[in-house]
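The chain below stands alone and is given as structure tokens, in the form predicted on its own.
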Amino acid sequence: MIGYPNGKRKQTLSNKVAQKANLGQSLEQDLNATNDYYRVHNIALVHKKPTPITVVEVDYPKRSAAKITKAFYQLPSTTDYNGVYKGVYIDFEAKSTKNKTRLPLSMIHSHQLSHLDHVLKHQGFGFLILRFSVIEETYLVEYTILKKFLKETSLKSIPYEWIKSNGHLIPMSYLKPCDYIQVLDKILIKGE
């Protein structure tokens, strides 16, 4: 509750607005602006790529406003980042899910887990970042670690405790609310 000197004017400010204060809207957003301030400080150079679509039919109200009213998927895309950070080529998927106790192996698809299995056969680094929201914990996992979890397992999803084990909980800051890097640096050190 936020009292005004005049006494006339109150706001309620929800709980996870005034915990959150500047950190993370989303998990996409978090790592955009991560990614924007490790491109502009020369860190890495890692970009979202563009899902797909087919345009079918666009609305003109005037010239500079065209508006696509009608799209569909061309084909499923790959992994949602990828990037080049210290001359290794980055790929990477990310996921969050409000669940406090696993990730649902449903969110990660098999055309993903491919395309992640083609980074490595070119010897590139392909990992998951994995949010979950309500605890307001990041990881990220690395894909071979996560390959070998999905062959011996027939659970339906990833436990949090099993995420928690294996693998690396994600530093938040302001100016880099998803700071997988200082995470990267420790892993590719330690495969050298």
Contents of the next structure:
Protein chains: 2
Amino acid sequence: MIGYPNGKRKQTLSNKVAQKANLGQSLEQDLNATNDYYRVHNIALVHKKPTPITVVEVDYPKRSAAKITKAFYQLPSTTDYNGVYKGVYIDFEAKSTKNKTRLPLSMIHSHQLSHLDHVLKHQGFGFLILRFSVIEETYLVEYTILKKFLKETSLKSIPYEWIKSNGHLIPMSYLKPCDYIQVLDKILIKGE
Amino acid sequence: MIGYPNGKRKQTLSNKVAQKANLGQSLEQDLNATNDYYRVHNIALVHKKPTPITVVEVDYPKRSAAKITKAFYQLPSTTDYNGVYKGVYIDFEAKSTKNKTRLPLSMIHSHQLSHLDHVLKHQGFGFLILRFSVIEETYLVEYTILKKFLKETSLKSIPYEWIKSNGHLIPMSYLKPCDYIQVLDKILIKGE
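Instead of the form predicted on its own shown above, give the structure for the form predicted in complex with another copy of the chain, please.
Up next: the whole complex, starting with the chain shown before.
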């Protein structure tokens, strides 16, 4: 075995070990880390939108520091993430479940589906990132494909098996814990 | 003069009168109304991002209604608006000043300029919407053009005359109080 005198052994971790290292990290943290990597390395420009909050009362103890003392969370009217990759507008929602066999549809708001409909109309690329946290698998599901499923089904959840067959498994690595651009590359090249 | 028995006279207001009707409306309100119009009429899909807020304390009086009791505004790391128009990723910041002769550069955060730099790199279209509220003129300034100006100037503000010569006057109407897509159309066609 080769030694690593500079102590930078982390970079050589295998995918399997990297997965263990990230165990317990939330999907949001993984996406933030991945999007940071994409931005710093000029791969893509994607941000999570801030959570919409209705501010009711603000206190001004000092002129510079406004302190919000009463506020409420709003229901989001769009998805959480959007940005641009090679000139293509991308837009997605990310959901994680501890359930091993299905992802409840109640996790996805109707507002968000209708937003993804609009994305399609304006020639953007809309998708979902769905994680089964217990088995540590994350899938990219194109919105066009999910839309067909939702039209035809009466189920109140998306079965794991359907996602496995119709989605794309997202590779994870230490620096890019949710590397969905790798998947996008394949889809966009195929679609050209 | 023709009578309007259904009382829908507002729709026939001239541009000049419409301008007066909107007098005092903030640029943010105008952009929200315009973006709503674009969305409902399938012209473009553009949203204002929520203001980023750091939540420190939350109270749960009922399980359903979380009440935020301590929070602070964050400095934005991106621009306020982004979306998609005819497949093109668009991204912009909007600023309004009461000053009649110049727009102070201190109104635009360096984070936002560096964000617009990234937008350019990824083949998106970045710009600023700048309003002189007293004279009621609003301009679209392409980021590529502003960038050159910022490199060459030592000024701490952008003169009105420069904006008038280098920007595009945005038409306003009753239903679209800040109709920047009309301007974008001309720019994007020219650029093809």
